[in-house]
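A single chain, nothing else alongside it, follows as structure tokens in the form predicted alone.
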Amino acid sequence: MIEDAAVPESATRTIRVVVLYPDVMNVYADRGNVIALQARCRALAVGCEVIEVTLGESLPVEADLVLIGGGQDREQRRVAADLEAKGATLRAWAEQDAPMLAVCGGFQLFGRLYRTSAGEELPGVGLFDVTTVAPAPGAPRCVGDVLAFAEGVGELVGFENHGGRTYLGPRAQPFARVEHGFGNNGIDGTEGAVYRQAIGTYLHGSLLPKNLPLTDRLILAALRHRYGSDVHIEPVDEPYAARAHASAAQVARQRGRVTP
């Protein structure tokens, strides 16, 4: 379903954004990432066509950017098989440098597998070389404000709330390094994973409204996917976004767990 084809009158370029399972995988304000992306595209005079794809629906022929949010074990079970069936197309898009943002439960299912606390193994897309294992019932969750640093983006802020512990395989690269918070597993200081232009992360919040450089990175990668590598965007200041980021960073430094 095409939700929105918001094209400013001044726009000469448009990106096609596929949002996976927005009616199922949407906790902790992850849908705000779509809203922030649309708003930023308007500010940059870029058209933003949003295509929602849910259970049982086919992927479009092409996409310039893919988003998927988080969900509890119940929601992950609902989408796992359907997502695995779409895996070949998603992996092909990633190899073509289509950017992606997979958050929390979506990140886990973009990995190799997610093993629930009951021992059930949910298949993953295999885009990221990561494995997620839920601890035994009663184990503490990874919850709190996060401050991290990502190459090419800089300082990141967000909020995490996950039980599963994610471990990077030998071919995986972390998206960021955590200064405050748990990150992937609370042990190794890594946060998320990155493969080509695809990003997996545990950061909710929602993430994009408070991290403008990341939003711009995704938009630029989407434009280059569609129009070629010589595309550039002119920076546009967003003072509200800057203040929101600064406030969240201050909270993370004051209240976030100091990463060992």
Ligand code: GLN
Second form
Amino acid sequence: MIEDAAVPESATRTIRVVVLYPDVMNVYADRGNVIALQARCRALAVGCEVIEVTLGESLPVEADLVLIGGGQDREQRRVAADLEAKGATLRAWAEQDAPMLAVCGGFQLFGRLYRTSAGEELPGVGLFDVTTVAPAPGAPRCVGDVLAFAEGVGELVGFENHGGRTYLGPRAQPFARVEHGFGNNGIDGTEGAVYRQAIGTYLHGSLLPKNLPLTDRLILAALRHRYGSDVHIEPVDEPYAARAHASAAQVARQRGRVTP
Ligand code: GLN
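Would you mind giving the form predicted together with glutamine, to go alongside the form predicted alone above?
Now the full complex is given, and it begins with the chain already shown.
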């Protein structure tokens, strides 16, 4: 377990961020989400304590925010059993409204089940009522720039690359609706899933550096988890992030698959 506490001197509040398997689940620079979170916390004068937890290590007693990135089937196979053993704690944290961000392969394993293209069934932690099935090897993957809309967050931009098709169960709420891109399965227009404050998504990018309202939503939820519901943050402009968002949105509009 590696800990990195970045606490600006002016910080009176600190969030505890657990990053799961950063050494294994990190495709398309999902680690950038942690860096963006630390940078945004600095700008908002919020302390950000990052606790990395990998294979065979225990979860800390508490967390205000949990992040897990994507990985291919090979990496998912490596972490699935370890993650299942942590499942009860993660589900309990979600019930206590700890925010989470699970990306792509991490999202699939936060669902009920992921069936790989080899037909192997990897049980997930069941935090989201979703099931993912990958078609046989050689079938087209869902790849490209994405533009989507999430309630309470607004326009989202990102990049997806997944073989697995995710289907929402009756208790699942989609995180967003895709305008450009494949989203969960290329058919129903849904993207990701949301349960209480936990978000699952296919969007890499890295996602957070280009989607500041989502970053702020996670930080606010993490602060409220720790300090109570009357906590607020004063938004600070981040022109660089706004420009990154605008140019990714333009690319997705020009090149992204139009969702049927
Ligand atoms: N192995 C998964 C798939 O291809 C996840 C890929 C990823 O995390 N980018 O469906």
